[in-house]
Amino acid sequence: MSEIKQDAAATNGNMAEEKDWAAAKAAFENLKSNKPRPPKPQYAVTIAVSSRALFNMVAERKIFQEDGMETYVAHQQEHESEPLKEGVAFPFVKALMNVNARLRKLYPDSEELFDIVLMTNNHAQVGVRLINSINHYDLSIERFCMTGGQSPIGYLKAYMTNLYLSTDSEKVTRAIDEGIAAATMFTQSTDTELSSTQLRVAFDGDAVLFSDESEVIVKQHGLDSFFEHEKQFENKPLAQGPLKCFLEALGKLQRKFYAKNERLDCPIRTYLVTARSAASSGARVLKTLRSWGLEIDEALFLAGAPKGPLLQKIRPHIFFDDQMFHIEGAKELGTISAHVPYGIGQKYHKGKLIEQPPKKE
């Protein structure tokens, strides 16, 4: 009889425990918050940003390089109540948040939003200062990846990253090699007032949105061969480049505004800023975009003219290019620029072949 009572007591205990779990889950799910929850990664456009791109950590980086990890971590802990200064990616992140706010008004239940992930090799002990800085600026960043000195690149796919931004060119190159859209960000030489209501993204064409197929012809055989090649293959779409998927993600969110009759008031605007000539080689570019089912809001064909002055008028939150020559010219005139280390252009500077170090046997 005592065994029966013990079994009954155990059964009652298990039932009570299950009820407690159900009640706790229901209470958690019913919690109300004014702070929007991050979207599920499978629906979101995920932007991974390094801590040194989001915040200006030049002084802190110097401490790390000169005095080592322990002194660096101690410094960050001592100053964790002091918010870090805004970094080069900060305006871009704020613009992403503004787009999210507009999307939430139009589609309250939709999770097709930008999701910003802080991706850093900082030690977790530095995390408190990063969190305090994010809260100070009221940034909607809930997902962190802090790898304690190890490279975070291996986590990018697990976070379903659509775009990775960093100030570390080696990490960006590794991300590109992993098939992830990525770029190295550079601080502009002068500050420029940016739109607070519209996210503006400018792309170079070859070796950014498209493959470097045509760029190879230019570098190896000259412009005349390039023009002949583009005319011959005008109706053959170019292969995709490393940032095609990001333009595609932007287009997906743009169409959500178009569906609500807000095309003219869309908070996302895209630009193609290319050194190509429109008459000689522009048709293939536009036909390629059409074949992909993608739109670009403005297409600027410069026929070799400098990009900086045009970008100065556009004032994008970010400009992507594969050639440092164009990056340097853009940032000197106040454009936030991001280098995409992809394609044959990495072997040249200002049209001249860069001397490559001898291969180790």
Second form
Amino acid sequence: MSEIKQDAAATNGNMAEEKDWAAAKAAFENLKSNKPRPPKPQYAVTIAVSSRALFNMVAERKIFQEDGMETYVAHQQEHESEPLKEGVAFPFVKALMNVNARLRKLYPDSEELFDIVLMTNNHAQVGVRLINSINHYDLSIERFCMTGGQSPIGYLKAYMTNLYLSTDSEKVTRAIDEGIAAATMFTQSTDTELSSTQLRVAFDGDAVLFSDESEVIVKQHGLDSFFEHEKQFENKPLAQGPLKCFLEALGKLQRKFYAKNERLDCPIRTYLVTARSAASSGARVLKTLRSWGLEIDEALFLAGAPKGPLLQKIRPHIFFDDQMFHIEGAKELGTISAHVPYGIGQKYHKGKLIEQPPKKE
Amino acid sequence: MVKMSVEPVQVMSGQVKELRVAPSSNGDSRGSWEGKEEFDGGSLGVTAKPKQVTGRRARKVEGGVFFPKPENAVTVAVSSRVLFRTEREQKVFEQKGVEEYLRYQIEHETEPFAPGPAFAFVKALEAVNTRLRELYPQSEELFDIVLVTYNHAHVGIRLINTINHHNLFIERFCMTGGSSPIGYLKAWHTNLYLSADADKVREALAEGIAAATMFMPEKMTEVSESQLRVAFDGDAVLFSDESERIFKAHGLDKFFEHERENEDTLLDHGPLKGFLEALGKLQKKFYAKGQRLNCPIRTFLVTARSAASSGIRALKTLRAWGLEIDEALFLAGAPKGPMLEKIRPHIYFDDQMFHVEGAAEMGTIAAHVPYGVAQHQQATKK
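Can you now output the form predicted together with the partner chain? The one shown was the form predicted alone.
Let's see the whole complex now, leading with the same chain.
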């Protein structure tokens, strides 16, 4: 309101003010600081994590559920200076930071980096503890969205989020419905040592990188029709799945390393771990990836063998799959798994149709 | 050194676009990968009957287990270089680098590779599987073949095309794009790993996995299509190399004395004992169904030991392990080549390159097991 008055009053003053703003903006942009500046969302690969995925807040969650909001907030404020313990997405985030460090060394002015946003339902009151924890671990998460109970979907879109990780499956499902790559994270039962120099991301094939069209055929018509169908349509690319764009983003960053001759030492490595059989249905998958211009470093066709032992050898920082059956198997052997609630696989558990209400097999 | 043939493979020059193969050798009628031809659904052989279409394996899953669990099956991991002949591509890789190699492979994607040294072995494994499925349709105790290769996923399509062209049933792949596949071998519960690269084989042996390096013989003798024949050397292959150590250090006489004294002490086991055990387990399944005379697996022991002087300890050890071996040949130093030529095994395991070379010269498919004291000797000799 005051601006309108000013506009009407003194145009000269306005010009001067604008110049001030411009000067201030320029000064801000030119500020040299030791801490790296976060990249602009449209250039960066934005990864939104929830506070419960980044940190271990199991105890606090219990307080919230049993004793209510007020007690929860009070508890958090009391323990403000106590950093939270590492959560299930923590190794992944640390690995992303490591890749950023390498990227900054090779391309100091580029904005094509990983950008991590904390997207949490928590109240702003809890923010202090979160900030203290983040600083304790020396993570550089500068962007927060504390939605205080509101849905985060709108903010995810505003940040042009490439990947959303949460422990709340409802939010993840809603995000996927809106076209944002998302996955629900689960804690593994045992701890494995992960690489601190190389980010490793493992993907399932159908209903994660690709659409669930083939899975529909398997579930409804059986394995034989599936093989026939895949052979027939070998040269027709599959439709894309929810995490295709994230793989694309990873590939783009990988190429930046290859361009600087760092192919053998690339700090990003991608894996395809699919239950498909190679000779009967693998060609379509490989041809689809090629038609998308996506490279995947390692491809493992399991033809039905359990994924757990192989993932244990790969040691990914995160493994995306659409079927809970595989997630559970991976978890048991210490792999950090994330469930992508997409496609027809959700209606089945271990191959059998889930009756309403969903029963555990 | 074994002379590996480096001349361009004749098979490939004849088959560029035309993949129309005679139905008798390969029932798959689909030729061009461009998808221009109408897909002939009738020849796929997907029928309700479990009876097999001539030559073409019916890819049904209901009749018998096609994807056994790794821990129940006898898993054989092969690399792409031993399953197929890839000398030309190897040359491109060595001379022109990775990018050129990948481009070459993608260009020649529809050209199938020619069979390599392990091809006949894999075909024989599948023949055994067919018999096992007939007798035990629900059992998962089968041979499971996994392709474990350093190759990049780009080459995967050519490998898949070749596998389908030769009508092999290899559905499990590990394309590691440059990193070591040894870690995956354990995850697959691998019982045997075959590769062309001696370093990888040594790594696998160090991890406790039976492994051997395969070489392409100059000429390949015809091997049986219905019976899998596997020949083993004794010391440092089935048994540990303790006896060889004594022989190399103290001479033949001491060796005989030692063996006689320790006749009843069991020899320690060698790297391929586990694989012989796995073969024996499958053999017993055939015996149980009265198929002893017609068993599609036959094992041979071909050892340079002398029977009367040192043979008893070997046989008693096998007996104590509960392992049967079908034929035992004690050569007392005679060359193994001619014997093996008569046996015609699909694969012959030996720890000494000298024997492997001798066998290869006569057309036997031989695999070297780089284990034990004999390896250091060869290194110093060179």
